[in-house]
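Just one chain is shown here, as structure tokens, and it is the form predicted on its own.
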Amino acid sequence: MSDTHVSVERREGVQILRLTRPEKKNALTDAMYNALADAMVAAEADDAIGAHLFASFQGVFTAGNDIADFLAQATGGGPQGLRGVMRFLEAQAQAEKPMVAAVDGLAIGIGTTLMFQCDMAFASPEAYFKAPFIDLGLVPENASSLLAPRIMGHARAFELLCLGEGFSAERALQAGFVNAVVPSAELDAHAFGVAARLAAKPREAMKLSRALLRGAPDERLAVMRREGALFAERLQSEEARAAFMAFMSRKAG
């Protein structure tokens, strides 16, 4: 484990990224976002790496953004402008190498929207996807307002992003943002095997084919930045402050 609570491992052409903050259910801080962004940028520039794999740790993918971190921003403390967050989000949009996810347990907020950026995703039966942005007085992020309706249609995307309904692994499979549901004990090996197969394919052919399927990143980045500007505004709103304070009060109770 690193001081930033992000584990980076490289083998067989795959960079494996794990959040290692189990005491906080892998909730993400600005430092963790920066560490993830740094690792992705480094892997994109390394010819030895052909794929990224986002993996779970101790039965939890991520509880989403650290609410204390958010509350600090909402009250004027901590990093402003979502710097670490936006670096990581833009690294996803600009990545030219395949991204794979292996989700076990909670995948809240960014843990869910990351699935729309990934090329393939696998979940254990215990995986649970939820995007409670509006409940926190916020708006969707990570270009999810663009990508989720494309992947699953408006009605299901609205249910996930606006109603804030949780999706089980099977529901995520039906909605089309998970490729397969795999037993927890086999999840890591299965997802790594797929990522290694992708990394072993001819690199330039993979890059070009992936770009044909995904399109240029400009549209994603434009939507992502618009979401990010609204998100930053909402962090300073009374609705968000009240929601964060209520969350922290419930947690303390």
Ligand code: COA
Second form
Amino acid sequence: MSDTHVSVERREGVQILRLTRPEKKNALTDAMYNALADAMVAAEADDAIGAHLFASFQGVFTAGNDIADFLAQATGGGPQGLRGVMRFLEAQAQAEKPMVAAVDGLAIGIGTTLMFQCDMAFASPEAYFKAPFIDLGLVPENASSLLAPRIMGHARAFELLCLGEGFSAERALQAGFVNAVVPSAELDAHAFGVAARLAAKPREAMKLSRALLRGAPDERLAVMRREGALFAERLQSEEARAAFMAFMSRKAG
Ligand code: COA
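Show the form predicted together with the ligand, please, the one above being the form predicted on its own.
Okay, now the whole complex, with that chain kicking things off.
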């Protein structure tokens, strides 16, 4: 486990990324996004790697963006320039190698929208997907406003992204962003096996086929940047500040 709370493991042609900050439910800081982005860019450039796998740690995928980081940005103390989160989102949108997810437990915010960037996903019965952007005064990110309606239709995407309703593993399976529900104890091995099979296939044929199925990244990048501009604006809003403060002080009363 590294200082950055991101574990990077490579075997049999698969790079496995895992968030390792269990004391904060694997909530993502900017440093963690940067570590993920660095690892993804390195794996894309490395001929030894043929697939990415996003896995869970200690029964949690992620509780989403660190709300203390959101609050710091809302009050002007956040990191400046090209932030780690945008580097990570763009690394996903531009990836040419297949991406697989193995979700055990909570997958909140970007933990849910990451599924729409992945090519295949597996969930344990304990998986719980939730995208509470509006409750936080924010807007959906990670090109989810484009990809979610495409995958599950407008009504279900609206329920998930705008009503902010949580989806169980079974519901995610019905909605079409999870391939199978696998018992927690078998989840990692199952998802790894699929990722390794993808990585072992002829690389160029895989890359071309994936691009045919997904389309060029331009559209996703354009939507992602439009969402990102609104998201940055919303971070400064009174609605967002109030929601972040409410979360940060919820245990005080
Ligand atoms: N950002 C920062 N800290 C977070 C966090 C987040 N997104 N999610 C959890 N944590 C922290 C909690 O503050 C708590 O820290 P503490 O022990 O220092 O108080 C610790 O992780 C454990 O979380 P806790 O809330 O006690 O666990 P829980 O099982 O009762 O609830 C969640 C777990 C994930 C449902 C709840 O923490 C939550 O709603 N988190 C926010 C999710 C969110 O809105 N993410 C942003 C999406 S855009």
